[in-house]
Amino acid sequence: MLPERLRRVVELFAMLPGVGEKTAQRFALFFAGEAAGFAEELGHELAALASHVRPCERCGSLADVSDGQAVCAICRDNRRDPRLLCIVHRIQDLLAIERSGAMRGRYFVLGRLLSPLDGIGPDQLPLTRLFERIREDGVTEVILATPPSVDGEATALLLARELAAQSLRLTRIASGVPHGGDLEFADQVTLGRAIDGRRSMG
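Coordinates of the preceding sequence alone, form predicted on its own:
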């Protein structure tokens, strides 16, 4: 029922994370209808994205390209403590931690996790860049903020083992019952971590 070009736009939208066919169709009809000017502006910005935004050369997050270099706002922020480094899996994880307002140091984005089933071993992780970053910044504490999954835990253990020889304080983010959550609906692993990660109130 839809024109061929519009159907192709629907297919492309449907390839986005979390976008189903109905939502993709709604987007396409919106752009084809009253939002033609917006569609042109969006298309221009998307086309320019690859040449203006690149992974940060220091941490692996995203940065604006300036003078041929790409260093993100967090790595440029002199108010940050360069001695405190938080290692995360994805940029989405970095953004989530930033929203908490609890992180005063800087980050390192791995981009992938140790996963033997997917053929990702230690050699596929950016460990050399990580060690260079730790040495250059004089890092004294590393926070392992990989997800509490099988691959995330395996990656955290690998990093802890590789960094054990250095004079660093190694910490792992706590995991447990989310704020406002009911214990009744928490799984046994989550509850176990909450008990193990308990802290003194006195």
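Condition change, the form predicted on its own to the form predicted together with another copy of the chain:
Keep in mind that what follows is only the chain, not its partners or any molecules around it.
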């Protein structure tokens, strides 16, 4: 019962992660109705996105394209320590760490985690690019910041093994009870890690 052109917009919105048929329909009706002006602007931005934004050639995050090259703001920032490299799964994780303000080095975005059940083995990870990056930048410490999930831990173990031969400091982000968290409601694995990873206060 919707106009044909709008039905295609609904279909495209429904491809978004976590968006079902009804939510996609709500989005499409919003842009067809009250937000017609924004629909045009968003349309132009999305249509031109691929020519303006590309994966950063150095770290796999996203970068503005300029002079045909795409190197992100962090990889271009000279105040960043090039010898400290933080390996993350997704760009969202990079952004979360940046918000914490705790990282003074640079990043490398894997884009995927080891996941034998989904057929993602070591060959599907960008290890060659990672080794190149480590060599080129003279990296001395690699922080493995993949998530503390099964796939994330497996990926961290694989990377630790692959990088063991190089004279690098290899570290893994701490896992434990989150800030403001309640011990009563923390799961057993988290509490176990919090105890195992305890730090001396003296």
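Fair warning: this is a prediction, and the values are worked out from it, not measured in the lab. Positions refer to the first chain, counted from 1. Note that the rigid core is defined as the largest set of C-alphas that superpose within 1.5 Å between two forms.
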Could you tell me whether the Cα atom of residue 19 shifts by at least 2 Å between these two forms after core superposition? yes
Using a rigid core fit, what is the CA shift at residue 6 between these two forms, in angstrom? 3.3
